[in-house]
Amino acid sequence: MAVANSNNDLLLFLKQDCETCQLVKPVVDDLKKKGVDIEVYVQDYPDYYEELSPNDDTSLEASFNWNVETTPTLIQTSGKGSTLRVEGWDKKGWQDVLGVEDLGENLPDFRPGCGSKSREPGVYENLMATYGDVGIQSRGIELGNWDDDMEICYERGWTDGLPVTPPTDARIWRMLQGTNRKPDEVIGKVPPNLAPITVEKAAINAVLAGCKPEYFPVVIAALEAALDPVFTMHGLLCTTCFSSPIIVINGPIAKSIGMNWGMNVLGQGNRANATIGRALQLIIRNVGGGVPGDLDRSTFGGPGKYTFCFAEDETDDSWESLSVTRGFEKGENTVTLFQGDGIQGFIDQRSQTPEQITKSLASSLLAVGHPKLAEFTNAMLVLSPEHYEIYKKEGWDRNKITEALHKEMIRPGSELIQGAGGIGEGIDTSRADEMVNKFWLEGLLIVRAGGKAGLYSAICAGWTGGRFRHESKPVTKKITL
């Protein structure tokens, strides 16, 4: 630690914009006139305390090095450290430190101080990056005086086409405070290049994406899910299909970080939803090498390749959440990754019974991928509160809804085989005599979310790699700090 002035035993940190500092100003002036050697540091306007012969600490270096959290702070130093400090105006505390019994007789016994400028939002991180040891291991990029940091990010290919937040040391350090994981911990190897990724590298991409530190544990959990071999991220990336990871968050963390599960849930406007999904995509690009047109071979792509992340609405206790149905405890924070496409809108404003809405939903789900393809992809149904209310009124829960939908989607194989109905696409001709379900029983994921006004739901088709039932599956991971 840099000592403000090792030749003095007493240090005092003040700022003009602090009523308590102004309160003690005449006391300190009187002490200095009596020969008490107090080294005064002023964080904002040193001229205001001119009679105290202050040091200019507008850089906040001394305040940072002495870990000042409040002004005024009186510190009694000993050697290289401080033995005693008093924050705010505490008459007895000041008297004990200074050894002056009648100090501040006309002042109140106590007045709280103000927050140190070195602790203001965004300031401490920059001070840490400037004067502290943030321990960033990644290679730094030196910019010229006239370089535009945003344009540098574009030139180096770090973006998805949209502007990113330049990853300064201060921002990286701040992001790392969102987790208890060590910066040099290797999370795994990112496809397609199977490049190892550390927590620090993940933090850099979370910064680029615009995440807040409190989102970072969700980003890490999403990354861990994507790197699970059964998620087949490499295949999902290199496919010519439309697909990308769809991220669904369950648990109290969704509310605590301000995620959206209601109106416009699959759209823009929510920082957590947008940036968590984007961080994962940037990691795949920047660390794994998944660059569009190179190893990302999608014929069309889709908006999900920017970001596709939302929270499930768990405000209705009658609904069993996705994470619970996938084996986790109610109230656990989880992230589920589903290999999916964009949104197929479902509109039904006339069906009023569970049986009617089930038949209606099933008819739309049959179109996933192709009406004649079966057990070829998975699907995610995002069920709106108004559509769920039709089921809820009749006591239908998640299990009954799922079972009824599967039952409605079983069809004769003879109608689905290749060539049937004059359509070349379809299932293998050997299954003509079977009754075939559209999806495997575990292949339909239902999530409750969306605005409370509107008899609409959303269907997200699954990736065609889902036809390999046991080799490619959605993955759910617990979120930990």
Second form
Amino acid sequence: MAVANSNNDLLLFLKQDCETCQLVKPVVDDLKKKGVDIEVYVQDYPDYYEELSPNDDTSLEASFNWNVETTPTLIQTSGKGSTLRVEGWDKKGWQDVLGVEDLGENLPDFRPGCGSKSREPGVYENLMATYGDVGIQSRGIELGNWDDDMEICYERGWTDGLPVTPPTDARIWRMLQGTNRKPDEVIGKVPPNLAPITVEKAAINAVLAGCKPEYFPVVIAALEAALDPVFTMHGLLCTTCFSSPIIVINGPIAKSIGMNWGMNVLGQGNRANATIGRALQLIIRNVGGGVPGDLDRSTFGGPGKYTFCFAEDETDDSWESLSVTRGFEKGENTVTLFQGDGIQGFIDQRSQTPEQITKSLASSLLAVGHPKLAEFTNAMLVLSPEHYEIYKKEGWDRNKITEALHKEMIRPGSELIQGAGGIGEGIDTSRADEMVNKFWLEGLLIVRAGGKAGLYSAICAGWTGGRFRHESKPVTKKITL
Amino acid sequence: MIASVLRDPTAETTQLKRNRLAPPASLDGKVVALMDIGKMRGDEFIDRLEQLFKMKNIATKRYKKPTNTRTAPTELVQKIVQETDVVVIALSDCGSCTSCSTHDLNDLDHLGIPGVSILTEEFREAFNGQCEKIGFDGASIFTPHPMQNKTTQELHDFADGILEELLAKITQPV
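Write the structure block of the form predicted in complex with its partner chain for the protein whose form predicted alone appears above.
Below, the chain from earlier opens the complete complex, with every other chain and molecule after it.
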């Protein structure tokens, strides 16, 4: 339907499922009988407007091409480019466009129209992909009628083992609407292949992962954090260790996009938590080439390599959030990436004072990596609301808790050196006379999250790359909306 | 007919087709599956291959699909995976044989069994097209076409003619 080349001066878009369209039907009928040449397009049931000799626009191509947002829409084209349009029933507007003074005398002066079918949720992006120019540059993989798109994604090696959302132009274009950044902008080079990644490639992988467009700025920020050299994503991917990026979200965006920081926070079930973390992993796999068994040489891997992303509980003002501790303003949206493993459950249902719970937590934190290793890995402690409550009621804040935990984990080097206690593993024998910290002072990250009931907390061991104190660190980045 | 288009999420630094699994460095101690696709007279060709492998002290096991017009039943695929290390699939000389046996080659490759498909020259394009569609860089060897009207001796001669190429494709180049 070559609408753009239509010779008609007057176009009218209608649908049956619109009371205002039905209201104007006799008016248009009358005009047509008087010889006014109006080209009518019907979006749903053309037969309903049979007497108006309408064009069938159930494909919505003409509605899309004329950028119709409302039905009825009356459009007058005058020469090249210049058009007048009236949306809904506006007696004066219609009279002016059509030059008929007594038009619709029996009708009210004004009736608003209905939304155009071409603007219904999920429709517009498909029309864009079919009739518009979405400008996607990535190479296409053509599917035949009998191809199963989900299976093709597996065959191409694009998945982490779970099904992915097939990346069609409509879905990619919709994802790109989640950011103001240009599709061809290069965000960085993704290890291990150090392949350049554009915003468009990130969007394709966010589609695969199942993200919504409003998550996309978070995915981009997480990617930027992962590509910061000091995050050492390259080593983290190729390592024989268990670790992968653990992503913590701070700021109001967590609530805006429906993230979970409460019950089952480190588990399954929340779309934003699940897919943001997964998008980063799929980018590393698909763009970076970080495929298990090839350059991902992890002995065991870990469930976090599918996805590990959650929000901090910022509903209690007495708790200073992770991002504020790391130098960002309260209320700023941030992602923090930590190189970590799965969860070591911490159970303490007996401690009643801050001192008791500190000793108790410290005893479990000492097991991170190996009880005799020190300043060798970082750690993330996910402190539950009930455990925090023990501190809060005595007025302990984040700083005091952190300081007390570090202090509780200082041990004589003589007990930790290699061979001590009949255990080969341990710190260097030269440190036998030192008092030794378990973690670097900045190497213990505490996040408050989890369900309101349960005297448990969660410890995520850090990666062994953390022993290079100044070379491999967690990274926090601002999320730009 | 093109029904839809998906966009490549990779860095596009590699070809679209997935590389086939690397075959073993040598066939010592390995078992080669000789998979008859179930098409007429393929067995005569495979009989000769079996003899040739035996002469070279290479262990083989014979398998046969119930029909060349479908992909191999899951049970057969799993049996080959359990019992062998490399697969030789023969002999495709028609459209459905080619499409189905190429899927068999791909399915076995996914399960850790590298292999080669043997087809007649006429179906070189069909094999390459099917590989293109499923994104698999499968290995193939082609014999003269047609083969249905040949004598048994001629089919054996075809097998003799491709033996060295076959051995090269089911072992890694040194």
